[in-house]
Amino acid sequence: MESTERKILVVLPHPDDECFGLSGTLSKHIREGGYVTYACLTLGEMGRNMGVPPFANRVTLPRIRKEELELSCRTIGIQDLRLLGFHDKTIEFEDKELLDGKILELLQTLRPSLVYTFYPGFSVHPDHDACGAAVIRAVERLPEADRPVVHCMAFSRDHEQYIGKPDVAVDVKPFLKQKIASIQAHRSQFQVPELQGNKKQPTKEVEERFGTERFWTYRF
């Protein structure tokens, strides 16, 4: 997929839901050109890793999680971090009006030709479909002619079943590096043995793993 891509607006719930599934391909964006803005609703401080061997708590965990994705995002080249300041594990709870409105005003302000989130109904987490059901409903509300184009990742159990199979795939294994960055930076939540160490080249079994992501355009 060659970009054309200029303005683009990720809104994801968590600190490191970028990183697996998203990365290489923000990376590919900002390469060819893209400014990319991400909105992290939360700062994921309800979460349960700490760490192996533990090295956060309770109370350190959200200043670490922040940490951790400002790195993150330095690693990807993204240039504009937004956190939104919303409660993890309460996406699903929160005011509508009040979040549709938060992510209507990046919309309206940033006026972006692409958006990434998470496919309504598909993505497994709470958080994660109410995310993108709130990116959804904020889209809808702009002028048909104003709507950007949203791609969604989904990884439910059987969601091909109900959506198909997905209509974009992106080759980031040249974006390798920053994307096993991007995981390596958030050190408190996952630990993935075949990115351990300093290899220069990724392996094959990597390439495989992490070298293609694959997005569902939403359909209105």
Second form
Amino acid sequence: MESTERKILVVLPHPDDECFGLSGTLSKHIREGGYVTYACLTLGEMGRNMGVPPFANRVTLPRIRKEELELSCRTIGIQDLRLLGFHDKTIEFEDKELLDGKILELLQTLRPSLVYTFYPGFSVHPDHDACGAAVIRAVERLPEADRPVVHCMAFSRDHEQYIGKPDVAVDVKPFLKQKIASIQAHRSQFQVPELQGNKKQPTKEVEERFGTERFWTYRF
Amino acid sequence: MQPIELGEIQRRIDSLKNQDLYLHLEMTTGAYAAHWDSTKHPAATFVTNAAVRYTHGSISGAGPYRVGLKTEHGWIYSEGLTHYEETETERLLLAGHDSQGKLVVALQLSGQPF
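Now that the form predicted on its own has been shown, please provide the structure of the form predicted in complex with the partner chain.
Full assembly next; the chain just shown is listed first.
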């Protein structure tokens, strides 16, 4: 099986931003021969979740979350993880030249045909919105003919009122094993009761909740 | 981290007074507070690596605890602290976790930047 998407760039601000909305789709791309670079802007060092019971603290959290991200990437099969070194919660305040420049450099050197990020304005966390906006600005700086397709995730309240229904739906049920492992890799951040235990087959409830990933193609 | 022991924290506060220190102070409801519950008002604030020096400080309350540190020109104050990192010998790491274990507040002091 050959994918039409050979090179894929993912730009997200926090370790774990990939797991619920994108990990199944990335597993599918990789199974089909795609090469994925994941540029993660921060280490999520300001996260509030410290594990249950807490095993992280403010000082150890960045190292723990970096390890969790690396494990998540291994479970998905991501070939190339880049840590861009920005500080959690500060993306919207960063020097835009610096931020956009880092993303533009990735676009120019990797020349992906497909980019995944958050839909600016509809992604709840200020870092998500600022990350998506930076990706869009960087793509806009490329000549129109060289621009990759951009697929965005969105989940704010009432987002469909503004951007309509997602135009891309990926059936990731064959990749639930990787997806669940990706979610579980971020063990300081998430405890999902229905994913606990080592069930051989995902339950109907899990398939229903996690089996489809949806995206909006950004219109430039 | 371990639940705060009043006497132990008071000793650590005393041992750091009258020194040039770096402060990390934060409080947060989490960025998703209003997303999950529209009646909630999301708020968060942090200062990291502010240079401070206090002349006098103490911890009080019956848990969650309050800490007040008196500086030359003002005060540093934090309420809702529940835990401290017992393995840190040079630095003071205090945090307040809610009933789900999520961090709500943090007050940290160190001789070196965080």
